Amino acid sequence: MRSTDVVIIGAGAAGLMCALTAAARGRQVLLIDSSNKAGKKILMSGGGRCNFTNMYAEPANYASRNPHFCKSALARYTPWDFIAMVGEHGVPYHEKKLGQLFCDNRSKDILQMLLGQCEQAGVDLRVSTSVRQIERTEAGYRLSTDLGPVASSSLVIATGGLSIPTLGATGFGYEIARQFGHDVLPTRAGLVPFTIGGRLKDLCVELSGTSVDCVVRCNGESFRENLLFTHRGLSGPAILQISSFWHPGDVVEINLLPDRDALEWLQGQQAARPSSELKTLLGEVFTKKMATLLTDRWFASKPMRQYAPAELRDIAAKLGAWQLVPAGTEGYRTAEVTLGGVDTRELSSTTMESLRSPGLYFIGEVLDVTGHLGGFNFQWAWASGHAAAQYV
């Protein structure tokens, strides 16, 4: 029988900022992955250099189904905190915009930078290995894993969410919270691409690879990010951040026009260039394929003189409030993250400790606690992961 202080299920960025910081205060941990490699969903994020977090970083960037759980751990391990360690071991990185921070150089200098101190506070790390059977004991938990029998009096589970199959994801972090008395929210992808049919999903492929800078907006939420359309859909920051608020058949509306009042602007354009077509002057907004396919399929194009007011305001409507119903997701095999999870009502916000079994704590993604698209999802996971290594 193997026995250690603290056993973590799952070596992705909350597990590995657990195992870490928990180490570091002298505990000795065993962190294990059913995957042959720690970090992968670090190693692929932010196209491959690391969105690590947030400089904006606060409770109402995330959704859950308890708002106020969030609070205390982030405001005990801010996205200073991390920058402050990322800035130690020489990590060079920079702001795209909105706070978000990305490596200069690649995500992998984050993943080295984790299981570098990792290594150094003398963390067991252990991949390929899987838990087949978890049991309550007097003295904590007591796990049948590949390295045999393995006991301890804190076990700490961060297995993520279902999102990106291919990395390894699955249900285990759920299953293990009903096993020892916990509800688990339904789940759902989130930050994830719209898939379209009909007619319009003929104008996405022919857009296919065509950016536009837009404001979206579902359910009393609303974004100004880019759109992108795709052989499948839209998709892009803006259409990802809003789809953790859509639910099948409601509607999304798109301003194409962000920052002009649609109906002003061709009312002034009618004035002032009144022989030019209502394609040319879209042309100098979007993309000329953009604008004559929008024109072709929404509007006849012609002078703008011969539009009467009535028209104006159906293309103004359009532009400024395009609405349509997406067909679907797709899914959790683009999701970036994982909406629902463990009910967060049952845990303590202060040690992530589960209220039905003590020694047991849940971080990270598994949990009800889903952080907007740039860097607010890693900012979580360290958040949540330190909190936890505080008393494990």
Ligand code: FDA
Second form
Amino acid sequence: MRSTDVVIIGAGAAGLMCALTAAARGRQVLLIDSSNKAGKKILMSGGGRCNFTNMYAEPANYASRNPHFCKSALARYTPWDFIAMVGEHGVPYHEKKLGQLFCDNRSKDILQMLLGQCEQAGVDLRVSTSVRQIERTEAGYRLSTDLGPVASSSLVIATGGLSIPTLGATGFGYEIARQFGHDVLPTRAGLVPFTIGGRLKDLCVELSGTSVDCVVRCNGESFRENLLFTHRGLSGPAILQISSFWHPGDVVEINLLPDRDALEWLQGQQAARPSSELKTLLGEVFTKKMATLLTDRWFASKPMRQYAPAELRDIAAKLGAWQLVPAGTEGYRTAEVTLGGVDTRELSSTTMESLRSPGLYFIGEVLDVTGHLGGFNFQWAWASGHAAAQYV
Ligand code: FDA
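Please could you give me the other form, the form predicted in complex with the named molecule, since above is the form predicted on its own?
Time for the whole complex; same chain goes first.
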């Protein structure tokens, strides 16, 4: 039987970071992935440029049933630690906006940096390798794998969430958690576009490709970002962000005029430009197409002087607090992350180790820790992987 200090299942962001850090500490590490390639999500991320961290990452950027859990790991491996690694390896990058750091060139630069360090530290990486069964032994864990039986004193689960099955996502990590007595909190797609039904869908289809700055609100959370109309409904960063806080049936409120009070603006325009048509005024704020479609669908366009005060209030309400109930989300097929997962209340926040089964660790997205959009999810993968690597 093959024997090693540490087996890590899942060679994604968290697994690679854990492997290279533990191996640099002198641990013998076997890193297994069932996909034919390590780090597929890294390659796909950030539109091919990997938004690898966020300079302003802090615990408030993460959703979890146990909001304190992420604090320790995030404090011990900060965005600046990862930025230093990126700098040492000469990977060019830039801040796109809001602290979001992207590669200048390709996501591959980040993956190559991680794989290079794994190789240098002697990590044994095996792709296209499945783990069939895991048992606890006196000395640690025994795995039945495509490589034959493998024994290790530490076992790290880094299998990620359920989003994008075509990139290798499986529910394996949740099965292992349950096998060793852990609770798995209900999972659902996060950072995902909304689908829209009924007549509103026609508007979305006609405006497909149009992007607009807005403030979107749901369940006490709000984000100011762009909204994008799509053939299926609504997307764009504002929608992806709020989708993580939305449950079926919840109302989403969208302020399409985030820089002004809608009613005051309309009243001011009525006083200053009574002969101008509403459509003309909206065309100065939105695209002409959007202004035309909004006035065709929502309000009859006429000269501003002809609107009664109550009509102006209705228009202001629609523009400043447009309320809609999405039909659903596009689900795991396109979601960037999975909300919920392994309950962190049964893990050490210092080591990521199971409080139920010594030597068993969970890191990355398989846990019930989900970041906002903007590099926060990778930062959690790096930080949790680095934390576990100190103890495996
Ligand atoms: P990850 O999913 O990266 O890795 C899990 C690994 O486990 C995979 O390699 C998988 O093949 C393997 N695996 C699964 N089941 C297995 C099994 N049974 N046996 C063996 N191996 C198994 N975040 C961010 O911060 N910035 C960004 O720009 C983006 N962009 C982005 C784009 C897209 C399209 C997606 C889908 C996601 C993002 N994300 C993101 C989110 C980010 O990719 C995600 O949070 C991290 O990759 C999570 O890292 P993990 O290592 O936990 O899982």
